[in-house]
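A single chain comes next, written as structure tokens; it is the form predicted on its own.
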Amino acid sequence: MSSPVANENFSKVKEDWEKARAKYVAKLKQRENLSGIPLKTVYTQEDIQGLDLATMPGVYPYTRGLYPDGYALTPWMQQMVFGYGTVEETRKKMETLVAQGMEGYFGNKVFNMVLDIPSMYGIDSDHPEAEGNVGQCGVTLCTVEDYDDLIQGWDLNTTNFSLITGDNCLPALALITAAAIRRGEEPGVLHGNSMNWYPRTAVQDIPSWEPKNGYLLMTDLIRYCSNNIPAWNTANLFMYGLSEAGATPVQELAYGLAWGKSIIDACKERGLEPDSFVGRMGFQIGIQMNFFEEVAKLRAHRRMWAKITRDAGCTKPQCMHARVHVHTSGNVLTAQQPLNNTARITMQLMAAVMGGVQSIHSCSYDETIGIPTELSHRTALRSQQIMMWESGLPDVADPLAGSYYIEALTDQMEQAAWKIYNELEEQGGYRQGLADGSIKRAIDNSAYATKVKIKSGKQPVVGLNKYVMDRKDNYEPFKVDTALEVKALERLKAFKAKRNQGDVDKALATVKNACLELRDGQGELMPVLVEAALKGATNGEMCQVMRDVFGWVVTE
């Protein structure tokens, strides 16, 4: 606490400060951050009065970070998103990224692969609706042989496979599990991450499962992994998706945490104990353009999740840890003067590192134009590595702690997020908000308000509404190889020709029965999907059976 003498001195200094600005203070415009929180031009000790700042990194509620010494033991995981063509092209990219130094904790291999659109939505490359999209915005992975090749040569004990799937989340996990078994390994050796992000339909108008069945499928995957693949991360809470849809940073916090709470509730309803699964849930968070707001958001996020999980019944510290993968936000990048985006991405990286996250994907500067080129993708990775080894930013845990501004803002962000979170919980929680569309409406309104600010120039965007140039910069975009689709089709055709169709048909019939039982709240689906994958059932075939039973709708 400040002494009376110190308080007296501060009062005198503050008087002098007020005199120094008296001539122009009336001309100053009120500023606010992207969440609409009013900002002062100067913060003082008065702004942190009443706040509990007696905290340390690695100690509940983890405001200052999950680990006692921050990045001192090991830096964050560099998890660049990639995936293109067939598994052969993607294997080459995996090897390139390893050669370029992309690595996870303690130097282990980490791969963050995005599947192509047909695979994500559960149709194979030979489906008529897949034409023109196979392997274009991700890798096409249809069969257990594709996954055999994906994991070939990598040490499954130390290699992390993050599978960016859509609603084929369960079949994709079944296929990689089957590939591990075919290699002679136990499923439990696998390390990686399933997206399991059905609740993103709250903000995305995309085909997905009937709402009540989406949560059944999520919990089935979590149950299977808890019992069979304990090191597999089972749910990626897609706050990044909320942010990209237009949520303010405070809304991203509130709705993302409510999303997490809804999964905990759903798993408890299925008889799972929180300590058995919550520790394998993680967050994917976007980083927008207000540096201090983003750092404060990450600090408030850890504190809020610690309280939510403890209130839910967690007792293990790791179950109260908000583990965060940051995907620097793509919606703030511009197609105009694209090299300007390197400055934006660098600032986002700084916020993520000073916010103490566990894993980062840094966007490439040309993502608003098309698929990143080899140069832009490597530059994005190098940006992380420069931050990691040259900047000094990772040397100290939570280096902004104690700042009047950052402590006051952390508290304001938390209070504003609790208000939205509690209102949603009182109205039935995230699942109800997903069903009645209230979350989507709130985020749509924020997206529209932001668009109006940008179009009016009230929110400056360099190159877009400020410092605009008449001519376009020279840029050579990535060229898609359309021949890869033919290659994918031939690969799938050859696989189907050598499998035992009778075994596949029996396996898919068993999958259907398991789906029917699960829809009635009984049994487990994942073990049956693994058996089907071992018999040769494809991603699309398994998804088709699931769609027939669980329903497939567009949520609006």
Contents of the next structure:
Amino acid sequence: MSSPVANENFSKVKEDWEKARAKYVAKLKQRENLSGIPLKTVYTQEDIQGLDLATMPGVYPYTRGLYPDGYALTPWMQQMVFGYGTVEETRKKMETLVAQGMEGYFGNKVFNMVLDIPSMYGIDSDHPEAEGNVGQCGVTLCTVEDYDDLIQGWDLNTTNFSLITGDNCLPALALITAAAIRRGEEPGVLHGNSMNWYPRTAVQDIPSWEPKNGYLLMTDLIRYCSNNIPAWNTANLFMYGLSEAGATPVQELAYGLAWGKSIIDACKERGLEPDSFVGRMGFQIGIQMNFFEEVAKLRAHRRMWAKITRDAGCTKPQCMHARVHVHTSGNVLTAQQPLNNTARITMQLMAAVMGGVQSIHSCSYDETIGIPTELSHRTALRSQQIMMWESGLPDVADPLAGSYYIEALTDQMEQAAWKIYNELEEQGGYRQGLADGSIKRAIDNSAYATKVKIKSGKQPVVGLNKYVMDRKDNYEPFKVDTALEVKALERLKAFKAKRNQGDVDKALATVKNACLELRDGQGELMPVLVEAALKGATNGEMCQVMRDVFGWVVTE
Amino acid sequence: MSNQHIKVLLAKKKIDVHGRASKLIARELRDAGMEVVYFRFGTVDDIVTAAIQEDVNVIALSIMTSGHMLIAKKLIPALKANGMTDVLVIIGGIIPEVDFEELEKIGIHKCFISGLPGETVAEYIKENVGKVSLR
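Could you please show the structure of the form predicted in complex with the partner chain, as a counterpart to the form predicted on its own just displayed?
What follows is the entire complex, opening with the chain shown before.
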């Protein structure tokens, strides 16, 4: 790239600019973005000297986007997170969302469904520790019948089921696979996502598998899908989780990409060829409040992943594609003056769209108060649709490319992220950072630093530390009827009563053996879990057997 | 009691992954000179057992994923039944303000909305610890 920087005219203009600001320039405060990168007040052609700007969308390293014409061929997927109560209530919500126009690529149905926290953790609704949480912040899905009902009537070729699971990731995939088989279809017909995000335990101090076993389980799912459900997306690299735990955008980039690299490494160690599985890994990225920083982050992210995957041995373009689902940050929303959050969500959506992502969930303005209402959830979806159809934002691919600021910032974000990434890789990578707690400490410290900045007013938050009002909004949130917990329990009880307990016990014993083999690096667990699901084993029962074998630890 | 040693049981449900705010509050209460036991509970009985064993002055519940009403309804009688009537019980997280009144009727001493500085919570604890009782 040769910019006309030596241009005499520019030097003259710059002198005039310096003269114009000379009187007050000493008083200007140094600004920085959320990652701590110092910002100038003006960027010029000098700032892009030496940068490689000979790039196009759809061409390696994909800085400008994965596809040659951006959103022109098909817009991003609208993937609102939803799910509550039993499968019955959640099905109604699926139908509502379809009626409201929520759709994926080329009009496909996309369901980004969150399971309730007992299901995610791997306990059934009749477990004592599930009490009070059944069907509350997600749908309770325990049995193959629950999954039968979930997929009933949907064309599996054109419907995408994103299962927001936790440590029950393998059993959940086994249950939906069993449901497809019970319907007389091949597992290969399924489309959707497994979260497979054991590495989140680096920042979420929830009990989970011992680290080595967490990675064994992840790779088992990836291998099963490569062989049996080729269109299934096998791992969600949960950068949003890092971001919400407190990571700065640069830390989110560095640790998120290291997370991805750790899965590639683990799969290669199990004998998988990168081209056979990397293309089915995808990212979930958080969007915080500094608009340009987020756009630069998304551009840097694509470029960095392309380099990492190529270095790891990928040769197919789709394996170098960082496919991104955005989840706008819930953490930045305030309980104070909740409608203010609509402005925040709109800003975040703009950053995601101008950053060229593939799929978006937009938060609801009342999430800081409780579970979103029908109105707030619909408004969040409509915000995406307004962006899509009224704003003109999707007309042009990577519209901020060539901006002195955005190009310079993309490069700076990338350099800063490589620094953290390379240091971590030298110390053994993400798996080591997870095991020794260094990733958690770094991110916890960032969360603390952010809170200190907010408390001091250095980081303004409208309604929280600026323009504060005493008035209570007394907002009436959505409430999940607690009777649904009773309904869920009855559903589970009825299911257990009619299954053949002998078959279930036998199947679970087989699961245990497969777990023991897998722990020693042998055999495959997923096919055995599918068999157990077909015999009637529940989410919680399968998880319990897995916990017994793979160890269950709390990291603090 | 503001100059005395204050011990807080910060209780967070084991199966809930949302820990950013509760960990920050734990750190801020420590900054304020308190001893904080960060505790992941399974059932309400676990909270009571831990509170007795740790002999805490304060139980601070962090709830992000609903179920607060049920926990309060079980916790307060269980504390009384175990003779822990002088413990200060507070709650924070994603809790609708419309529930505050009922939670306080049940016996929770104070409900906090999200996003507050830990100092606000620390001040409340210092002013009220040792002065309340569960009846």
